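Next up: just one chain, as structure tokens, the form predicted on its own.
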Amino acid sequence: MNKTSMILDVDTGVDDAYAVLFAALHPAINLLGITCVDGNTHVDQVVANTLKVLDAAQAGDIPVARGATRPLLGPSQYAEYVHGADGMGDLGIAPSTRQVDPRSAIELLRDLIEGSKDLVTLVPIAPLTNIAIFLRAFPETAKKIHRIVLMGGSTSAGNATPVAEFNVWHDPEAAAIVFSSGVPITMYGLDVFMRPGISSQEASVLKSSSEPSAQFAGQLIEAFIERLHISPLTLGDYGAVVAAIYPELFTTQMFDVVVDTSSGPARGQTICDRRDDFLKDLEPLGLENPAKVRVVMDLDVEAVRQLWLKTIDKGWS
């Protein structure tokens, strides 16, 4: 089986946990390392949460590095109202004894990309602060990135604001740098984010599994279904990881995209030019200096769900 060499950039949170579990367990992924960034919660808690998830996956020695402590501009805006004070539902999960890599996130990104014999796919499922700093700090290494498959943005409505998705809204300046970098980008955004989900019944089955990864996932899902009063619960960020290895399960379109970095009500919006060719010819004024971005617009929901379930719980049928 051909493997995709991958680096995750995370702000672990709950749905990041589903993505990290999958990436650590799926045989088609060579998980080179994980970088952590301020986002759902503060970066030190993100690091602690990520190590706990790797424990649940019984993963090998995957380097985890601490990254940016705040957005490029402005204050942090945490999502504790969703993820809990510790970012993992305040479930009291035991701390990990794994060691944090002594390098910074951008140093780890540099070393892993330079040291890989294969092309590397970056999968940021968090605010893009680390990735933006890396692209600016090490532009020659950045040329060796195969592509970026990110969770962020939207071609329609937002969640942090009426028009802005949380990861982009948390650090719009960083997102603008990444989108305009010239690295090929696939955007897995809010247009599809909520669709693959796990029910409370499925969570109960996972909890009763003999697999530690499934037990851990089932506990998280069940707790958040109770917390948010919603079932099924989205697998969220995981979608970006699977889009990187099974693109045939997704329908994408190329759009011109600009990130709004203004201070107005559209701050953090990913403005996508969705006009058809007729309208573009009729009204030729377009976006200024847009990025060409491949945007996920649809997916095989059941195939994506089942892939996650069978990877997390090897006994799932």
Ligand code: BDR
Second form
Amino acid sequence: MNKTSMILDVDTGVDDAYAVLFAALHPAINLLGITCVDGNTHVDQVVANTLKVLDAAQAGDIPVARGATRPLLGPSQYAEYVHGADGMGDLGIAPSTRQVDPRSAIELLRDLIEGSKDLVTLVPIAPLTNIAIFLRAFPETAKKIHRIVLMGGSTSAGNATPVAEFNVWHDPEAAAIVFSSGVPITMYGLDVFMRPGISSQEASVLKSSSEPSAQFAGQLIEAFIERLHISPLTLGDYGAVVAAIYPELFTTQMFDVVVDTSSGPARGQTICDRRDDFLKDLEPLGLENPAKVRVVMDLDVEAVRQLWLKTIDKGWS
Ligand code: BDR
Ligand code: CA
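Structure of the form predicted together with the ligand (previous: the form predicted on its own):
Zooming out: every chain and molecule, the one shown earlier first.
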């Protein structure tokens, strides 16, 4: 099996946890490391949560580094109203004894990418602060990135604001740097984010599994369904990880995209030029200096769901 060498950038985060579990357990992924960023909650809490998820996955020694403590320009704006006071469902899980890597997130990114014999796929599922700083600090190393498959943005509605998705809205300047970097980008955004979900019945089957990864995931999903009164509950960020390894399960379209960094009501919007070609030919005005971004517009929901369930719980049938 051809393995994809991957680095995750996370703000764990309930749905980040589903993504980390999958990336640590799936045999087609060589998870080189994880970098943490301020986002859903404070970066120190993100680190603590991520280490706990690696425990649940019974993962080997995967380096986890602490990154940016706040966005490039604006203030931190946490999403604890969604993810809980500890950013990961307030399940009361004991702290991990794993050690955080002594390097900063951007140093770890540099060392892992430089040291990898294969090109590396970056999967940021959080605000893009670490990735923007890394691209600016180490542009030569950045050339060795195969591509970035990120969770963020939307071609339609937002969630943090009517038009902006949380990860981009939390640090629009960082997102603008990443989108315009020239590294090939696939955007797994809100157009599809909510679609693959797990029901409360499935969560309770996971909880009763003999595998710690499944027990943990089932507990997390169940707690969330209770809190948010939504079933099925989206697997969220996990979708970006699958899009990086099984692109055949996803339908994408190329769009010109610009990130709005103004201070107006559209701040954090990923403005996508979705006009028909005939209209683009007719009208002379396009977006100024757009990035060419591959955007996920559809997916095989059942295949994506089953892949997660069977990876998290080997006995799933
Ligand atoms: C994104 O924001 C976070 O709350 C989720 O973890 C996801 O990365 C969705 O907008
Ligand atoms: Ca996230």
